[in-house]
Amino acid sequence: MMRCPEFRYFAPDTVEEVVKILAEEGPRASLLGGGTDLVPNMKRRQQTPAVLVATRRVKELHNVENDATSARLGSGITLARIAASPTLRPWSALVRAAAQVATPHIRNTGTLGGNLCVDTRCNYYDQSYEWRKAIDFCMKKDGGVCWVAPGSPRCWAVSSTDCAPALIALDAQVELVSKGQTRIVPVAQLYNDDGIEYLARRPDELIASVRLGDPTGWRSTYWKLRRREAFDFPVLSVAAAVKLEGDRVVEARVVFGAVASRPVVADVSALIGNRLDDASIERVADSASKLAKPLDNTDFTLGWRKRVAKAYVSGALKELRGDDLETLGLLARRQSMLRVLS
């Protein structure tokens, strides 16, 4: 049986108490929301914080405030709550992303803030301590070499969050709170392109909330590729959002997940001012997919995942155009996508 290493445990009641502890403990402390990622990592000795600061008792982190033009989601709300919320459906990409995280049991426990901070993944890292020791530890934990790219000076573990690409496509912001300071930053700025230091959040900061803007005129979606539909992490994801005036695109965003150490924003400027016709969609899908440069450190072959990236962008944009997915033969569910694209 794998057990967690020893740690001190705090269960504060307010945001002020949380950030006070973080300020005092610094990098030795980790925030504990649902624990669905952190606790297994601790058992495998991938993460070994000396202090855990639980946020479940902080009521303000569980609040949801929204109307027709904006929403503020506490970072402690569960993914299941997001997926089931009728009032959040105008921000469809986020609802779909939350609904596709892991299993119902994990979605009932895992939190929005936790999914934004979920650890990067790699075949050489996501193993037991004994396995990693047997091949010699990798750069991400306890070693000095990235086994994916041994000549590289950096770690190439990939971003595995579902919610971040969706929120970036929705142009969302996060509220970061520390002792005596609050700052609001775009979700895209929360991430570094580094498998180890993948979060730009400081150790003394708490993600208190996520803020969503006016969804009027916007359509959005989230497509996810994984081997086992029931619970796997993404090995490729695409979040897409378009704003239409009549039949013309006035704004658009496409974001890849699980192809780099942070979500990758594609250039879809060619859509602006144009209709979502087949020619413009295929042109943008071809251009955008060139940014998807997966390495051989997750599931499936990297060449195949790169081909799927183009098909996912195309399918997501056709969905936003209003095409029926059954007619397209491009269901967002993983098995149907594999049947069509393999």
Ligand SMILES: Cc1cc2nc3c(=O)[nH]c(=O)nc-3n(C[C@H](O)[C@H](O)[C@H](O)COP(=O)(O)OP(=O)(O)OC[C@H]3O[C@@H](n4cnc5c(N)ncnc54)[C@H](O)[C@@H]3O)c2cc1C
Second form
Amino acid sequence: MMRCPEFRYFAPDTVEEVVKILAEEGPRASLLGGGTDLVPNMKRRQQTPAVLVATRRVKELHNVENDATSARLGSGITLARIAASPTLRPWSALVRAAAQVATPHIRNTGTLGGNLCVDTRCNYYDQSYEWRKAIDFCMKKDGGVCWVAPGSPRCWAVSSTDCAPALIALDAQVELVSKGQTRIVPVAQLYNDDGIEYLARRPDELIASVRLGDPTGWRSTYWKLRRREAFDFPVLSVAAAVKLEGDRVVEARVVFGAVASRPVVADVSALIGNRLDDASIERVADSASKLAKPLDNTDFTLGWRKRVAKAYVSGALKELRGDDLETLGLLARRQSMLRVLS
Ligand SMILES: Cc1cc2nc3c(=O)[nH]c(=O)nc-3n(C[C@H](O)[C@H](O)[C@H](O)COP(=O)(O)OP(=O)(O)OC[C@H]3O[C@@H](n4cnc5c(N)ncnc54)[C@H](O)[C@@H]3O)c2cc1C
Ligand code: SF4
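Now that the form predicted on its own has been shown, please provide the structure of the form predicted in complex with the ligand.
Following is the full complex, with the preceding chain placed first.
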């Protein structure tokens, strides 16, 4: 049986107490949401915090406040709650992303804050301690070399959060609270393009909430590629959001997940002012998918994942213009179970 290394455990009742402990303990402390990512990582010695600060007893982190034009989601709410919430359906990309994380058990425990900070992934890193020791570890933890790109000075582990690309497509913000300070930043600014230092959040900061803006006129969706539909992390995802006036696009965002160490925002400005017709969708899908440059450190062959990137952008935009999912072919049929959520 794999056991966690020793740690000190705090379970405070208020945000003030949480950030006080984070300020005192510094980088040796980690926040603990549902623990569905951190605890297995601790057992494999990928992450070895000396102090855990649990957020589950902090009531205000479990609040959801929303009306037709905005939402404020406490970072401690579970993914299952987001997936099941009728009032969050106008922010469809987020609901769909949350509904596709892992398994029902994990969604019942895993939190929104934990999902945004989930560790980056790589075939050479997501292994037992003994496996990693047998290859003399790697740069991300305990070693000196990157086995994916041995000459590289940086780690290329892959951002694998489902909710972050969806929230970036929705132009959401996070509320970061530390002792005596609160800052509100776009979700896109939470991430660095680095597999080790993948978060721009400071160690003394708690993600307290996620803010969503007015969804009026917007349509959004989230498409996810993974080997086992009922279980796996994304190996490619596309979050897309468009705002329509009549049949013309006035704003649009497309964000890739799981193709780099952070979510990647595509330039889809060519859609603005146009109808979502086949020609403009294919043009944008072609240029956007060039940004998806997955490395050979997760599941499936990278050449195939690149091809799927284009198909997913195209399929997601066609879904947003109103095409029936069944008509969008095999890739879309995999998403069809999600129609119950829309
Ligand atoms: C079998 C399996 C399959 C999985 N599949 C997926 C998947 O498909 N998609 C996916 O996205 N994830 C997946 N996960 C990862 C994980 O379960 C989810 O991302 C989950 O939402 C993490 O939330 P948590 O509350 O359990 O995070 P935790 O494990 O508690 O924490 C994760 C990280 O977030 C930090 N953290 C937690 N709360 C906060 C906060 N409020 N502010 C700042 N930092 C915080 C922690 O310190 C830690 O670094 C999977 C995990 C397993 C075991
Ligand atoms: S990308 Fe390289 S350094 Fe990063 S986890 Fe993989 S092998 Fe390790």
